Amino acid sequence: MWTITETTFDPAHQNHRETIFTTGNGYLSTRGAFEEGYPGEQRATFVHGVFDDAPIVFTELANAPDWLPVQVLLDGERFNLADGRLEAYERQLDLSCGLLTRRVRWSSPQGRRAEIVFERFASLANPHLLALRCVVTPDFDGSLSFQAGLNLFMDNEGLAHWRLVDQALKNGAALLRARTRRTGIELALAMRCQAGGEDLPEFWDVRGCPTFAVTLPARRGQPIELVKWVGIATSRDGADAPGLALAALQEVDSFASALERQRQAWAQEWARCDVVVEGDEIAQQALRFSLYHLLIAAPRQDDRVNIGAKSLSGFGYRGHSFWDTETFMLPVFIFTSPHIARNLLNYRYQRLAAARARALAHGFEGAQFPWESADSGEEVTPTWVPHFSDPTRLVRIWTGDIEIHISADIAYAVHLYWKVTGDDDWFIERGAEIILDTAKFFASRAEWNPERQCYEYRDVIGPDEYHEHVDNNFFTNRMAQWNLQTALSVLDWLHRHAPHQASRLIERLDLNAERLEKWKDVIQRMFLPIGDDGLIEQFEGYFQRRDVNLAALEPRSVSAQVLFGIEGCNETQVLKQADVLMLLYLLRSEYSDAILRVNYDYYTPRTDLTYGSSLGPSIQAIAACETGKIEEAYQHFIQAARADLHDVRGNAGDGIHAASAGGIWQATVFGFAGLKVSDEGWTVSPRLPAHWKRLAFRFYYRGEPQCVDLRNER
């Protein structure tokens, strides 16, 4: 299963299929709309890095100028969808090497009827080359016109972002240089389009959208090609973003030898990362739409950004980037494409200054990261939004305020990196000073209650978003504690085997012997009870919140947020996602198969799965398998893998719920093949849904190249 394939167009669900058919190569990706346009659209191209200001939520990717315009004339009159008739339709999206291509026949309103296919990439081989395609087959005798232009006047669901700098025509090329309105990043594209292996003879020098066009006689049967060549870069990318443009332009000959270019380094990116399942088509289609969306998205030759919420698939989030790259994301990369997660975990480290001022503005100590990050790794949580159904509300948003644990979860995936990758030289230069210093903004965090004599952290958010201002969410308590743990271990480590960088990190962060004192103690005494029978309280008072049956409200189709509302569904026990099994399964080593299975079957019910977090079934799945619930596990894991593909939410419109994307894959690997690593080798404990024939994946464990290949014998 190689193909996401639609054969209707139903244009009351054209932007959720506008997500899923996104294109990209890691550098930009574009939305699947049409290359003619269709009404009520979110056409959109992001470009990573590419921030500019906005109101309310501070900064988002600014859409970038549409490089898609072609127009289709048939003796004048113009192909739409929304005119004529649709006698035939097809999209398919080929995941192995990012090809969309959509195949229609039309009728135009006074009896024209051609049959008409686009093909476009965003090229891997070259991150700053676009291409497209167009082959009409006419069947009348007349004329056929082409217009294939590039439109500077995109905006952000109304804000526009971009002003013109200038165009031209430049060696037989077209050049639209703009320049984001606050941020100053200047964006160069460059085209150039053929049709017939001639260049198109006119061109429109149409402010803000330079066109090229061409009429041709179309006789009946004979079919026509335009290609169309597009090359962007910014200035980000370096001082002469439109001679890179340019030069992108210099190195295609025929739409055939690019795309088998393309082939070839998709071929590259799918011998590391494809899994393969037999016995299960709905898991194997999910499992590599899944990670074709992550690797669209995977910065290869840029360690400036991450990757946001919704990837670079839509306008949700607004490319921000959350706890989802480091939780759920950036694990995928670190077994298959360690470069990438590199990048990913020096876009955090490079941004250390920011979240040390941070933790400094709120009175506290270290490194504090952001709920949200985008260019400048400032907090860009939006304080005030809309309330989801009155507009007229304003519902304060306390994430950017309290949510705490993100610093922790960092921390945890440089560890993850390290132990898993074995990568000595980065961590000392790096990862050991994130480690460092996130905890040492946990200690001076943590609270002391004398009555109990421990420390606690109060009034923060955990995981599950549904519950604010609790005190001693034990996600959060355990996470600062690890942190603090593994801090202590790393600090002894580098006295070992980099004594230098541990002097230096001593002094730069005055870890004196009266801190790392008092990092044992808050180790020691942290607020962390466990129930006789090893039942974990998320949060404190939590039990005694309302407990609802969610089984007895289906069928339903909204979370249980707005049912009850923010305030109502705060006090009850329905969760967005179960933190205490998110914990669990981070630590698993530390907890036994005996709490992991109370707390499973506890905290299941309650967990709003279907409507709630979208990180949340993924890990259920992966808790399942671990209790021995393999079909339970499955159901969640489908719940999951349906997400984006069947749009569960009503919301896949606004961009690829990515950290979902992550979660399928985790739930495959470290859940059904049970691959767990150590600092003595890797082991898997496969428990694998009975209609699975074989589950087979590669990994990297220590820079080598490792192979499981698993065969079911039930």
Given for the second form:
Amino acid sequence: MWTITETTFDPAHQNHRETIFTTGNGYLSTRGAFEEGYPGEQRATFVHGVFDDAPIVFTELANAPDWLPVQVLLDGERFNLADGRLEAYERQLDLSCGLLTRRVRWSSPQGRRAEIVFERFASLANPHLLALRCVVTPDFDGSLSFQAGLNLFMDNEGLAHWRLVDQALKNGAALLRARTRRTGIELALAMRCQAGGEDLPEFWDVRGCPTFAVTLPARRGQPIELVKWVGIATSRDGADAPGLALAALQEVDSFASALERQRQAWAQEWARCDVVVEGDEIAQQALRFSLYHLLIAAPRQDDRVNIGAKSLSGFGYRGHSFWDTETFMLPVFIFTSPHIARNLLNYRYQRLAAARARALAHGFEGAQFPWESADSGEEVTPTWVPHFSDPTRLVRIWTGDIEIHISADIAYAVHLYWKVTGDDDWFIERGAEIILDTAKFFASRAEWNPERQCYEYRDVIGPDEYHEHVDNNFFTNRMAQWNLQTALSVLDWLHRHAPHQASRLIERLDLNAERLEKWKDVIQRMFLPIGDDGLIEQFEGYFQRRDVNLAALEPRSVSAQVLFGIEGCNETQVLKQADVLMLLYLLRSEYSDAILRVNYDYYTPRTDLTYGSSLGPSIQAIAACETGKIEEAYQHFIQAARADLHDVRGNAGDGIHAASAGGIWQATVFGFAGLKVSDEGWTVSPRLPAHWKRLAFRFYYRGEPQCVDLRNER
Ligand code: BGC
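For comparison with the form predicted on its own, provide the form predicted together with beta-D-glucopyranose (BGC).
To see the whole picture, the full complex is given below, headed by that same chain.
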């Protein structure tokens, strides 16, 4: 199962489908909008790192000038699915090679019929190259025209980011140069088009929309092929963006050979990453779909960018990155593509200065990473946004102020990368500093409670964002403690294995004896109560909140927050996503099966799994596997699998739920296969759903490829 197929043209769901059918190559992604364009579309190409200032959200990925436009005219009548008669339609994304194909049979209002096939891909072999082919087989004798262009006039839902710098015809290629209004990033597109093997003869020098055109005789049954090549580069890639964009066009010969290189490049990706499930086509498709979307968003050549919560596939969250990357996506890359994981972690390393400035601005020490991060590494969470049900009211967003666990999540990912890859060089040079400096932050942020004689974190938001301004969120307290414990053992390790770097870091971060004593004290006296029965209170006073029987509210189609209102939901015990269970998953070896079980049983019915956060179901699936509830785990897994393919929350049009995509892989590998790694090696403890016949996947452990192939004996 390597394909996603759509068999009807459905304008009502076009935004959702644009997300699903996004093509990309880790440098950029283009949503699956149609070449000819339709009202209501969210046509967009996002290039990693190309941010521009925007009101409210501070900064956003600027929707790049459009490379897709192709108009097809049959005897002068423009091909348009809204007119004429659509006799056959199929769109298919081939996940094995990132090729998007649309095949239609259309009859114009005047009765000119043709089969029209569009294919496009963003080259993985050359990230600066985009390819599009349109083959028209007329069912009439007459004329066929192609108009293939570029379009500068793209916007982000109304906000225009681009100014024209220049456009020209250069050695047969149309060149369009644009610059972002505030950040001054230059982007260059170079386009060549051929029909029937010849360059298109007409060049229309329309301002912002350079276009090639041709009209050819059409003969019934004789296909005519248009190939459109677009080179793309920005000033982030080098001083001469136009030169780089034009250079990408130099290497092209035929669409077939470029496609062959594409297939080879993708084959290498899948050789590392593919997961095979036999006996369950839905799971198989969801896994490959998720991996595909992670792979097209994964920066391979650039370590100055991160992956946004909606990858590069939509306007949602404006390209900002969250803990979604480190906690949900990074494990996939750490295990399958360590080079990508390292790039993503370097992004955080390079933003330590901004994280330090942020801690300082809040009156703390060390490094406090922003809840939402973009180019500069400063906090870019919007402070106020329009209310979801009444846009005339504003809602205060607190996550940027008080959702502090992200710094520990980043430290956790650094540590996981180190443990799984064994990349000591990187860890000594870069990773260790992240763990030490985030620990420094948590020690200074901890508040001493003299009555209780313990350290606390007050006024925070844990992973479950239905509850704001809580004290002693267990996840936050424990992850902070873990960060401090890990920092001490890292320091110890550095003393033994890289004494020079140990001294350098001690000096640079001022890790004097007194400070380290404080760390030990915070570790020892962190407020972390666990009930006699093993039940963990998510935060202080949680058990006093109103208990709601979520099951009794079914059927519903909105989240508990929409149902009860923001404040109303805050007063209940309903969770948006795993919180205590998230912690028990991350620090699994430190808590007994009994503790996991009692917390799973308590929190699962109280979690808004269908309409709450898409980050929830996959973690719930892993926890269910660990408690031996395999069929329940499978139900959670399927919920995660449906998030984007079935648009469960109605917001898939905003972009892929990239954390959920990572969670699906984790649920499979850590949940159903039970993969566990340690310094001694790795083990699996398979607990496959009854109908799975086989589960096979690969990963890297300490630089060596490993292979797991499990058959279901049940
Ligand atoms: C979730 C967060 C997540 C964010 C971005 C929110 O709805 O609660 O955990 O980081 O979305 O995906």
